[in-house]
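Just one chain is shown here, as structure tokens, and it is the form predicted on its own.
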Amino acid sequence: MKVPILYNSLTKKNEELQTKEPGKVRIYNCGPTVYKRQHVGNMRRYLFADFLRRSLEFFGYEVREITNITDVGHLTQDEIDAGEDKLEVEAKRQKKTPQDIAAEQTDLFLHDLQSLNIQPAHKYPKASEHIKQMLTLTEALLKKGHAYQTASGVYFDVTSFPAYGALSGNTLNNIAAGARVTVRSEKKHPADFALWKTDDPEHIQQWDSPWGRGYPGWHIECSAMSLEYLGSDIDIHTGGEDNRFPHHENEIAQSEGATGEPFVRVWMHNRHLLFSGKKLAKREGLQITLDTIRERGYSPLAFRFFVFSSHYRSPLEFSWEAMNAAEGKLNTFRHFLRRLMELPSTPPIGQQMRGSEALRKFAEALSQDLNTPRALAVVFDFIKQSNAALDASPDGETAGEIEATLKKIDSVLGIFEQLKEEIKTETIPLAVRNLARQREEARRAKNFEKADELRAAIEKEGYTLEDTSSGPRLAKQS
């Protein structure tokens, strides 16, 4: 097993992974907030997290990996004592309840997640359904001293924990009170946040809890159910940089405080995603989903291969020149592996020097805080001395070992098998193919009779048809 070196946001250093558990790795990931479709921004944070689990399982770790989905509402403290609900404006924006906003929400993301290739988590708990794992948090950190009660909720006192401000370096003597908005006079002190709030009867969604009806604060959620599921002295959380405050800090506090025990090991943030050097943000009205990418013609998977091309630690730029870039890229990779499917399956009769060399370094560089850039470089190289070697053995003799190298790269990349599949259907009629399109598109409108009809219809031209993790998949009749 080979123990990667990550660089730990909270000691601002790189570390070797040392894990809770030997062998085993327990993974949080900040999930999104549903009240608006994921931008290409947020899909590059969860490709990120995708490429760390993938890398840790190649090294040979058993990965438990949990992603939340906040369906209450996504509140800064701010917004907070401003009132705001992201989740609850878009649903009376689209006059329907937040809960139908929700569940559009998360189907669209899931379905997104599939489309670039993004192994499943384990689990994707849903904040609504974990209230009372909140109530409880709130509880021990009230009997602990760490929370008191106000007319308008229940409050964290940030001065009650000594290490408040470490992972971002927010200390409470350089936070600003109140960025946009009044602070609350009833709190102790700016800094403080919401772990319950109780004095909105305007906000529809609404739970009874011991201080008075009312709704959870942002921070409190992720604690509750990464707590539920992995419990404390997690081996990562990941996040965007933009989480590292207040949110991941305000995590780390009423995690602590209410167990009395380390929460995290390590901290991983990914940078952002930029277009025309600004943030891709929901609430700057810039929209550029993987529909958007579809609609310019360009494949997920070469948002997938722009994503890995750069390291996430760095800022990435997005362009339609850069995706054009990328689509080249994955042509070369089509343009090889329609050679090797050509040729004729041959089982691999041990890795020559090359293949195990290719791994070696490819495993080396990931195991790098994730250089993917450099793990990348491997790939292409490897794909050059493919070629020569196939040149000098047109027969076919090397392809099996070829492919059993590429398979191992590829449980990281997770590009080569995709594109073998696009390449299978190739020869697949367009109307067959609008027909399984057209069936995919009423699975997730829901339409599932509708559905059936074009299942069979494609059964009628002689296809079937299969659900798979990747999407459907077209195969002549046997």
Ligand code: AMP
Given for the second form:
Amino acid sequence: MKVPILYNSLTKKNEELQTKEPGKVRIYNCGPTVYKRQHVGNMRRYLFADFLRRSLEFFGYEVREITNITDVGHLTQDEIDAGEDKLEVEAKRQKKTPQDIAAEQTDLFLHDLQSLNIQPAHKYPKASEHIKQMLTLTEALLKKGHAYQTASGVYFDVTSFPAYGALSGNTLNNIAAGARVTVRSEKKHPADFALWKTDDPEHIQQWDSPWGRGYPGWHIECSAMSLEYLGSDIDIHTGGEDNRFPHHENEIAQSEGATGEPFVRVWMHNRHLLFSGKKLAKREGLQITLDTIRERGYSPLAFRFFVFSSHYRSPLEFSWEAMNAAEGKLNTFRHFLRRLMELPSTPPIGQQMRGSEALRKFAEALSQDLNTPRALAVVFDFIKQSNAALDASPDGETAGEIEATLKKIDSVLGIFEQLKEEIKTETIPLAVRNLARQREEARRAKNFEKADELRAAIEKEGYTLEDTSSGPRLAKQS
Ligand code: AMP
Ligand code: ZN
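Following the display of the form predicted on its own, present the structure of the form predicted in complex with the named molecule.
Up next: the whole complex, starting with the chain shown before.
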């Protein structure tokens, strides 16, 4: 097993990973707020988590990964004070229930992850299904003197937690000095945050609690669900850089305050994806999603490649030129894979495999705080060497050895296998591919009758269609 070095945003140091249980890693990822389609900036964040998880598995760890779904209003500190809830605002605008919006957006989110070949988390717990756990934590915090009740709800008392600010570097004095004048007077300190809110009878999603009907604050959901599924002292917790404060700072205060045990060993935060120098954000009209990428003629895999080509702790500027360049690099991969696929490859015999040096360098790069750009350079070097090897001996054994190495690389890169499938379907007539596309659209629109008709039409043309975890797969009937 290879032990990686990871940058810990809590200690601000590169550290060798020391998991609680040897050989096992428990990861919690802060997931989407499902009121609007996730944009490509959000996708950078899940791709980073995917590269992390796949690298750890590549090193030999057993990984358990949880990604939550925020389907109960995503209340940031400012919005709690302004009384706004994004999910409810969107529900009213569309004249739907918050539950309907959340269900639609959760489906789209999971589908986007699949398009990017992101490995599914072991569980996607929903905030709305863990209210009981949030109430238990809130009760524990009240009992231990970390929280207090007011007319508008229950608040966490930041002055009761001396380590408050350790993650973000904020001090209570700084926060107090920067606080808005609109801060509710019943809060003892401007940085105190809501655990449970009871002062909004208009709020659609409400539950009973010992403190009256109400709804949870945003931060408490992650403390409750990570504790439920991963226990305390979890190995890695990830999020985008904007999650660091107040969200993660508050999660630490709540979790450690309630359990008295350490919450997280390593905190990892990806930098943002930018567009014209600004953070891509849902509210600013920069709605570039995977659909926009497809509409412009690029494949989601090109976006996966683009994100892999930069380090997660560097800001990354999105542009259509960059997507164009990424698609060009995928073409280099496609070209190489076609060449390999034309040879009758034979599996390699023995240990001495061509590419073992490339694999060693690939692992080394990933073990240095997930240096994906350096790992990618190793991949391109390997392709160059492999092309030369195939020029010299274009036989099945050479191809077989190269393929075995590519397969290992692809367990992290997550691109080659998909491209191979794409190449295989290139030989399938366009009319059949179109039928499959229409069937996929019908299926996604839950028009199953039409989907079945289209499948029958595909079979009539002499092809089969199989739904796999990476999407529908066409093949010639044997
Ligand atoms: P949200 O749905 O707003 O809660 O965001 C989901 C995840 O995406 C969070 O972990 C954010 O930190 C992350 N995120 C939001 N915007 C960006 C961006 N432009 N680049 C990278 N990550 C982001
Ligand atoms: Zn969270």
